[in-house]
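Next up: a single chain in structure tokens, the form predicted alone.
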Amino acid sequence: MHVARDTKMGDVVHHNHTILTIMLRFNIKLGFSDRTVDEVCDQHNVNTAFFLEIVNAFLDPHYFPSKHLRTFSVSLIIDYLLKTHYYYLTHKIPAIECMIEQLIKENQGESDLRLIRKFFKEYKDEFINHLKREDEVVFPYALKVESAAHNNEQHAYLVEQMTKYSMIDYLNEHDNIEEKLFDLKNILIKYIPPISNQALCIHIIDELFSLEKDLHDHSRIEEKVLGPKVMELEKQLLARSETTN
């Protein structure tokens, strides 16, 4: 299903619930009637090309127009971008977490049980590491360069910083945190002991999977998307600063 602007919003929902996690980010409320997509966006002030974009390229795999999401603004994708992160953090995660702790109070003899909370702990700590350095470092900095190559500004420590520590740098570290999630689905799926809350692990592994999922989104969001695009940036603020010089 290719979701356009005149798309029943309810008919996309209908057609992939787990569209509501994105609807969640763009703070879209449900109670949609019979309105259309971009009746919907309009009514919750949401860009509504961008919305698009966002959903059809969640809803396929195969659809990623990087270059048109590049056409956005830098300040568009990064608040969609931080929006994410919130969602993981206040939802996600901690939906998880709560699963596996039942899990152990449920099976409170089962030391493997206590190694998967140990090692989702591990991997939340990591996580949220990853989620912070981009909050707080990354975003600041892409934002910083769309306004001085937007506004025509001469930064030079902006120009400075880009020598010592660019978006390149930042996306040839920039981690892989889905996939770290693979071996605590393995330990699920191949070594728990057989418990009689199937259903709860189930459950959980579904959440993984689903996460897995939704980071693999957020990671091209990221690399193909943002990096690119900051890095245009740069290289005008870079060509202005070599003529003034």
Given for the second form:
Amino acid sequence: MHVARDTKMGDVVHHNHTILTIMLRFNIKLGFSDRTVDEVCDQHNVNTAFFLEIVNAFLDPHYFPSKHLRTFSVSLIIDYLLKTHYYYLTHKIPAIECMIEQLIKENQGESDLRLIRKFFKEYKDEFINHLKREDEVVFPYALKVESAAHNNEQHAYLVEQMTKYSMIDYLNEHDNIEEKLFDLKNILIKYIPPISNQALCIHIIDELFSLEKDLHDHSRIEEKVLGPKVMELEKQLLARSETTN
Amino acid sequence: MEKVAYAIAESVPIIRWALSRIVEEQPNSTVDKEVDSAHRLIEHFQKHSTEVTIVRLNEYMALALEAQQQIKSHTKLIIAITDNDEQRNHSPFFETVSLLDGVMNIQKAIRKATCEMSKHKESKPEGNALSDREIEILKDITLGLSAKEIAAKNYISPHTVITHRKNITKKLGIKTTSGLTIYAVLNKHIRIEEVE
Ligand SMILES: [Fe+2]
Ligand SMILES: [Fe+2]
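Could you present the same protein in the form predicted together with its partner chain, rather than the form predicted alone shown above?
Up next: the whole complex, starting with the chain shown before.
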């Protein structure tokens, strides 16, 4: 399904309800009546074109209009990335954490399962550090670059900063936070002792798969959209500083 | 899961036939070899092994100690059959059942033996099982040793250690050290106390 402006929002959800987690990030609320995507986005002050690209990329793994996505502003892209971070921290991670706690509680006899909690705790710490670095260093830098490029601001200090840290460094250091998730999934699928509450395990596995997919989409935006876009702006700034000098 | 294999040594054809049928009727159990005497059993065990052996008690006891030893080393469990009620619970036997007891007891003994053998089977990972060497390396990795340290400890090159690690990851589908640790503990290669 390719979602368009005039597609009914309700139909989109019926087609694939996991899209609701995207709407949550855009702060779009349920109760669509028969409104179209365009109408619902308008109602919630969401950029329809941007929403459509994100939703279509989510629905079709082969559809990733990176060039087109780069036409949106850095601040719009970062706003979405930040909201996604917030969604991970307030929904995804706590949900998995809570289920792992329950798994341990229900299987006191299987003391080895404690290691799964420890493993996830380690993962969570790594994960939070990753998001924090983006929130506090990378995104603010990207926003500064955009604003300098657009407003023709005094940007000598930024050019100076670029020699120490720029978008290329971010892309090089940007690590894959899916690796541990992959391991955890496999441990649950292949190696966990036969505990009685299988439904709980299935829930956890389900959440892990969904987080993994989401993170994949998320990193793709960071690496293929945000990164190149900011690098383009950096180039403009550098060129300008060379002509002024 | 693979079935547990039985060898039956029994000289009376009708009893041998009955024992064989009873084994086949039990879940996860199959007859691998039928012979008509304890002596033939020893011949068979010169080249083969079986997980469970059913043998007449008096025939077994009549064998020389050496021959008994040979049977014991080629089978994991022995079920002894007696034709009276007296001789019970001889130590080398997993179960002793009397022909006078009726079918139920024999069935029960076989199921118990199969169950016991299956436990050992399940604890071994199938298919992509790690080699003994890989298990040793896995333990060292989970204890936090570096590739260099592992190499020195096992008299191999660091390069070989890295190859082993790659193979372990490929076989298990686990990439991170903490993930490998959980695997090693769940599979009893190391104890949780060693890594906590
Ligand atoms: Fe991110
Ligand atoms: Fe990231």
